[in-house]
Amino acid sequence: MAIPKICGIETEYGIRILPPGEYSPVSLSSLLVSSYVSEIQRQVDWDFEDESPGNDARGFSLESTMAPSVEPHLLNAVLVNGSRYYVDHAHPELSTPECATALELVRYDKAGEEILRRSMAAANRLLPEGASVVVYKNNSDGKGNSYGCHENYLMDRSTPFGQIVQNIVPHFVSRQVFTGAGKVGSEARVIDPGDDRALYQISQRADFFEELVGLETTLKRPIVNTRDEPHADPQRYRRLHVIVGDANLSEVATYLKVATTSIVLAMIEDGFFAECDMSLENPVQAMHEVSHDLGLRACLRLADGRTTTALGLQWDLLALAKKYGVERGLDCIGGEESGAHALARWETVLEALEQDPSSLSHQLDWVAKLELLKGYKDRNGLSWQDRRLWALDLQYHDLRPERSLFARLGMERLTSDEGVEAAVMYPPEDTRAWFRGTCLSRWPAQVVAANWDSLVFDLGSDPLRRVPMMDPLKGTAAQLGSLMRQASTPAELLRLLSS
């Protein structure tokens, strides 16, 4: 039986300073993170004790592979809502707390955007007069560089990794039709610059993928990442680290991205693809083709010789998911009601994409941006190569409320302002994030370090005390709320936990 799909999102944000100055991206990112953290809480550092990004799910690594590096010298903080906020290479990055449903994850993803907005305000108070830091939630700088938005899903360790790869790839390739953030231009050398398909595409990330399977995340990017770092009991769990997604501002796109992937992964765990092989003949090529196919009609060849489209693959996956829901249930993605909602929304969006994609201009990022840019282009008689369209593309992703084009479009909300505000300061109650965030909020001076699967307390005497949290499903408000209310100090809490 598939295990609950605890999930999270890691977003790397684009950053720059206006007017252009002498700050490096690293120092500017550090200023952004530190200024926010210092205003709301004592900084609690990330504990790198158990970091192992070089572990490969295949059990081996190619000699040419560059494993992701750990950068303990860069600013890395844990927030009271259970998130991790840090500098990753040259970008500020925020990882949401662990969430038990796709809808809850949307709320914490939106809280992440609000944290970045407050960070900009805090950083600007420290900058010289006239200077300001600007943050973008996008994936490409338009100069050939890409930065990621990674998803994470809890999976059963017993599921063979090869089985995961075989059955998740068709979904990753085809889900772009609703997860894409839209993009002016192309980095794909195989596309003729004179071809209209190169001038606007569905996904910001698709052009940057070059391999089917691999460990790297910044070079030779693979469709399926093999990082085997569960941040949980490695005998029971694996964490599928997904790097193919765009950074979405649309709540509907984020919801569908996470909900549909959770369902597909549950089907893989339960062997529901045994007689339904959708393997693509050339997945990397298909990844690029789908992104450049605004008409959603590109012919994709399957490994068995059949042909279909991205929409065709999604319809097949939805049909299988409906059958799975009837026969096995969807409790693993947050309950039957949550599962039924996901299936219904999945179907509604596929129907709209098939009939008239423009009808989704208030639901999906790539459609909303395309309609916006086409209108501006046609009114001003521009070609797609005009740099003003690229500038508008970037402004769509601007997180400053007064500058964001996304904020002006009236996109459909799945969250509320009140819910997002609560998520900025309080952790989810139904995962271990609740224990982490609550301890940081109550006893920041005694928590000396934290990571996903442990907290380290200083009780005033040697040695420091590490509290393991190896199960993402434990440490919830329902499980530990009573103990937390009884304890007035961390020492009392640890005593109650040990008893």
The other form holds:
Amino acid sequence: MAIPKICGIETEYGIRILPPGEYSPVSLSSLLVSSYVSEIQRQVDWDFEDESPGNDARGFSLESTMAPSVEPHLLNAVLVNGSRYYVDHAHPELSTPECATALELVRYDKAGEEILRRSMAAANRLLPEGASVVVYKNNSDGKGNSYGCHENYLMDRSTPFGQIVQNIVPHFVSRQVFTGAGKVGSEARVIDPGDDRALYQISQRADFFEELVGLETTLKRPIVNTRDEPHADPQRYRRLHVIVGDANLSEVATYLKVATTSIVLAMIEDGFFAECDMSLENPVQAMHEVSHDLGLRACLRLADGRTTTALGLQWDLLALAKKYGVERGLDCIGGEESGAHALARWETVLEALEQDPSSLSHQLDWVAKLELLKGYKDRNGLSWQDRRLWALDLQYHDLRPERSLFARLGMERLTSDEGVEAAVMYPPEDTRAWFRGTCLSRWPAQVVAANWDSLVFDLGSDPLRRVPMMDPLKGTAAQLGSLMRQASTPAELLRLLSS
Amino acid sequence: MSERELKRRSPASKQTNEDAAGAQSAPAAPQATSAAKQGEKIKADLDNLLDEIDEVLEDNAEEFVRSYVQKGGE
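For comparison with the form predicted alone, would you give the structure of this protein in the form predicted together with its partner chain?
Now the full complex is given, and it begins with the chain already shown.
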């Protein structure tokens, strides 16, 4: 039986200083994180003890210079909503807390945007008069530099990694039709710049994928990333680290991205693909073709010689998911109601994509942006090379309320303003993030370090006490709520926990 | 978050949420009419946005696009 698909999203944000050129991206990112933390909450340091991003899911550890590096000297904080907020290379990055459902994750992803908006305001109060920092939620600067939006899904360690690779790739290639955030131009050398398909494409990220499987995230990016760092009991769990997605502003896109991937991963765990191999003949090439195919009709060749399209693959996956729901139930993605909601939305979006993608201009990022750009282009008689269209593309992702084009498009919401506000201040209730966030909120002075799978308390006289949280499903409000209410000090809490 | 917290803001979202909620047996004709109305509304909204977009667009698009460089990450 598939295990619950606990999930989270890490987003690296693009940044810019106005007027240009006075700050390094690293110091600007640090300013954003530190000004938020010092203005909104006291900093609790991130605990790096268990970090090993060089471990590879294929069973070896890569200690070479190519392994991703951890930079403990850079600013790192854990927030009261259970998320981690830090400087990753030259970007501010926010990792949401662990969430139990796709809809819950949408709320925390939006809370992440709100935290960045508040960081902008806090940073601008510290900058000299006339200077300001601007944050973008996108994945590309249009000049060959990409930064990520990574998803994470809890998986059963006993599922062979090869099986995951074989069956998730067709989904990663074809889900772009609803996860794409849209982009003017092409940064992949596989498409001739003179080709019409290079003018606008579905995905921000597809251009940057060159391999099928691997550990890299910054060059020769693989469709399936092998980072093996479960941040949980490694005997029981795997954390599938997904680097292939776009950062979405659209709530529907984020929701579908996470919900459909969760279902497909559950089906893989339950061996549901045994008689249904959708392997592509050339996945990397297919990744680029799907992104550059606005008509959604490009022919994709499967390894067994059959041909299909991205929508064809999605319809097949949906049919399999419906069968899975009937035969096995959808408890692992939050229960029947939540599962049925996901399947229904998946279907209506596929139908609309098939009949008239432009009808999704209030639901999907790539469609919304394309309709906006086409409207502006036609009205002003511009060519796709006109820099005003490229500027509009970037500005779609601008997080400043007064400049954000996304905010002006009136896109469909799945969350409420109140729900997002609550997600800025409080952790999700049904994962271990609840324990992390609640302890931080109640005892900021005594929680001296935090990590995904542990909290470290300073109780005064004793040595520091580390509380392991090796199971992402444990530490919920339902499990620990009454105990937490009983405890008036961290010392009492630890005593109650160990009794 | 529970399903009842779903917000239906725009007319577009209303239409879609109703569809998603299981209106598949609804007669085809009214849906088509409503889809057409929906399309007109979307077009009108976009026109309104295009009317005012030059006011929010970055002053110097050429310079803005050129200077937007993001190195490092992941």
